[in-house]
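Presented as structure tokens, the chain that follows is alone, the form predicted on its own.
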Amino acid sequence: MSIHVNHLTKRYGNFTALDDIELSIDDGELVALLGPSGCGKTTLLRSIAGMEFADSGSILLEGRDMTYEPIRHRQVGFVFQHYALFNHMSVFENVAYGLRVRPRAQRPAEAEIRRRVHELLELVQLDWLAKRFPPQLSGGQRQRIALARALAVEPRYLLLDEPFGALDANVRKELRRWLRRLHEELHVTSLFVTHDQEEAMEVASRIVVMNHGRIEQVGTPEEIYDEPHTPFVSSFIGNVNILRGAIREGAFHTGNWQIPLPKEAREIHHPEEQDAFIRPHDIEIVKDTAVPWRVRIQHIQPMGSSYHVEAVPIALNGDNGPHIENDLITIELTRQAYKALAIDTNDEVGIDIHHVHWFYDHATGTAAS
């Protein structure tokens, strides 16, 4: 393993920022640390970098214990959210800085420094800005210069802390694609922090989902989205409808709605309150009046390539309706499906649920879906 984090714990007073973290990253991977603010992802990144030191546990880099070694011994390049460029230095000198401040015995010759800096500026496609100063650059250009500066010292590991967080949406999308292509070319082991799930899904080969100082799940973007291991992952990644009810007699009961359990979970009897998680695109609108699950359309929002529909569940025969978070069911339709249905607000329609994530064992986080 290129990076191995072993039972890492870090506390600030009574607050536990990292709680017994176990994580391994292979050589050449591009991994995202994803989670809400305060979940510990930046603390973990800074601990790997040598900017923070854990209270217990260890960090191995290429098999060497570097837990308490300073950053200068770890061969890391670090990119901050707000660039941290020197405004009084030109773009060229900013990129060259890490090479120029090396001890004399390790410092490259001036010709080598100039060659390497120009090579990196060409790599980030900004060689034509070498003589400008950071205040003269756009946010996206400054972030690419910050990345070139981190790469100048030829790091073994590239660590990025919310690298696109200060940029507007269009620039972020452009830089995500650019970072992915750059990683494919350089293949340096990279770890970046983000709270933007779309960013993590688009850029990373694997995603580490964190919450309250712990790792909830590690997997590819497809695994994280399609096979969430915990209720938190299911609700944090993508949009989801949360139905509250109980599992009994081979079905999930919520009000007067009954949703059959998958085959492998039909023997489970769990009468305590449970949640069922349903993605909006896993719900189909049908006009068949015999469908048992019925809703009234409250709002339709065109979203470009899709339509988002908000609907209120209908209680049948005077019974209680399903218990749903926010009292609304969200449905996602393709443009083609929406136009074929010809639905409008206040229409009463049926729905067909194609897939549900069940979390019947909260103690272990085991899911049947």
The other form holds:
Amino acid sequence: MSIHVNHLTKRYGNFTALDDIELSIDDGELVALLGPSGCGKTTLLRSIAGMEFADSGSILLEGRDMTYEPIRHRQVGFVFQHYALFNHMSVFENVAYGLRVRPRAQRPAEAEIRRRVHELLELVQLDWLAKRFPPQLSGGQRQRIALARALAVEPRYLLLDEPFGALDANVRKELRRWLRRLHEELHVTSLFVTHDQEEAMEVASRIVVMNHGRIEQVGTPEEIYDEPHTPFVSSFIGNVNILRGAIREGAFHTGNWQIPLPKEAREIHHPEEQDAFIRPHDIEIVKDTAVPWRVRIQHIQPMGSSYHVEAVPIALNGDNGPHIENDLITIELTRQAYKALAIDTNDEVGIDIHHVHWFYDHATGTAAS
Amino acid sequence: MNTQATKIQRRPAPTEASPWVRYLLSALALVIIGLFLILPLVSVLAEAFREGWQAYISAITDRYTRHAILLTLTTALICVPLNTVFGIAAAWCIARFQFPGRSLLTTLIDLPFSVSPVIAGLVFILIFGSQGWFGGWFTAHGFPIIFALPGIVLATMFVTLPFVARELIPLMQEQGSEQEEASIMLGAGPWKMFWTITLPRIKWGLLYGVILCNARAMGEFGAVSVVSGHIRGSTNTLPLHVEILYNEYQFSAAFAVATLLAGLAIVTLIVKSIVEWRQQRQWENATQ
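Right, and the form predicted together with the partner chain of this protein, after the form predicted on its own?
All chains and molecules follow, beginning with the one already shown.
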């Protein structure tokens, strides 16, 4: 049950919600559409569902052009951010709704409807709530009922619009795990929208990162994190230190700091200005005074399993220090590393940079050092 | 524990006024309500029964009174369903779709509220009267509009047009269309969606609008007065009948007929409170 999106474009007046979107999703995948609000991810999801119509381009479901087909021919199950349960119907009737509204010829018998609804309620482990009404349920319960309702019509595709966005952090964590297990059980092609990178990494087998109506990168959570193709992806997925500078004589210069370039990068023509993207955990603190890059520790933030250290670079010999976004370098240490170093605020330490992401050309992609 | 609890005194809320102000304002409100709402109602009843039960009964079972009741009911029976359908359609359009002229339509729906009913009546005379634009044609084809039932219905419809739509537009805007989208996503057609989702969700607001619409349709005086011609036993509605009786110095009969309208108003208020109470409960359930 594959989904293919070809050159899909949608504008609202001057605002481009979708800009030439190309996307393929294979049968049985669980894919996340990830991006900041207003990036077009929900518009894309609603276009696939048939609730919005694009200005140009096409949507193929299982190879068939469905761009202008009405919703009911698409066999799509949709889960809304705010559940959209029918408050005037019991939980049972909510789940049964999709079966009851079928034309008489296709409608299952009452006994069959009962059996199916209870089966689904058992699947979402809420059979005991069948007689309740949606306003009497908690947020997590409502979203599970909404999912059971969407599955009742046996959709070939399951589309979820920020399904956990309105829930508490704890419930959200639990439901993520639960959704992944459910997907392993049912194997229905699923696409969900989220602005939470952690959620996308945890649930999806593949992530589509979107920004300003365009797809920035498609890949497994690992690829997206380890090999971001664009500066946007690098800074949107996880934390990153951005050093502003320029490339001269085969090295990156920012203030009086220098970072050597990887071999393959030296042969590429570079623009005047260049940024270096460094993940907080790719920086190591060393107590060796001979290290050229020196910082003063300003703040230490325990994060539970790790420690975030904020440090100010020290300019040597009155020269300019490096140009860093926010003027702070963030370094992430494991618990053990932190304990072993025994550092405190206002300490002066050296840092060692293990890995830098370089983006030479935003259009063509990346090379990592 | 107990001794501690007794020490805690009830402190006034920061927004609470001093007792004097509260009592004064409450008394003022009661006096105004008594003077302008209760007293007239009592006086209507007192006047109606001044000449005894017999006179009251004979006044309201009078041939012309019975005809006026029938005409008023007929008018309401035509106007209220039509305006209900129109109100739902208009509210649906305005709350669910963006289209050019949307705010103009919203304003136009309010027009009957801002125009004097007498002017509304005169407009229909200008259009359908014997000297009007289309009046001659309709009369020539045996379907007179002015000084006949169609004119009364038109005038009443004009005056009562906003009630249902006004009630539904904010309600439907607030509810949003997500549940309707969910219904369509689950395979419902537009009609099924309307009967199973839209209508059940707006039913109390709709009923409230219908009650107000009905009350006004039965009680409308100004616009109907202009187009009806006050022909007894033919184009005389209840409110017009009260006026005629009064002008003929049949005070007791006039007030007797007026009790019917007052009774209608009281029944409306009771039904309206029940509906409001149900609406409130539904709202509380939905926002728990």
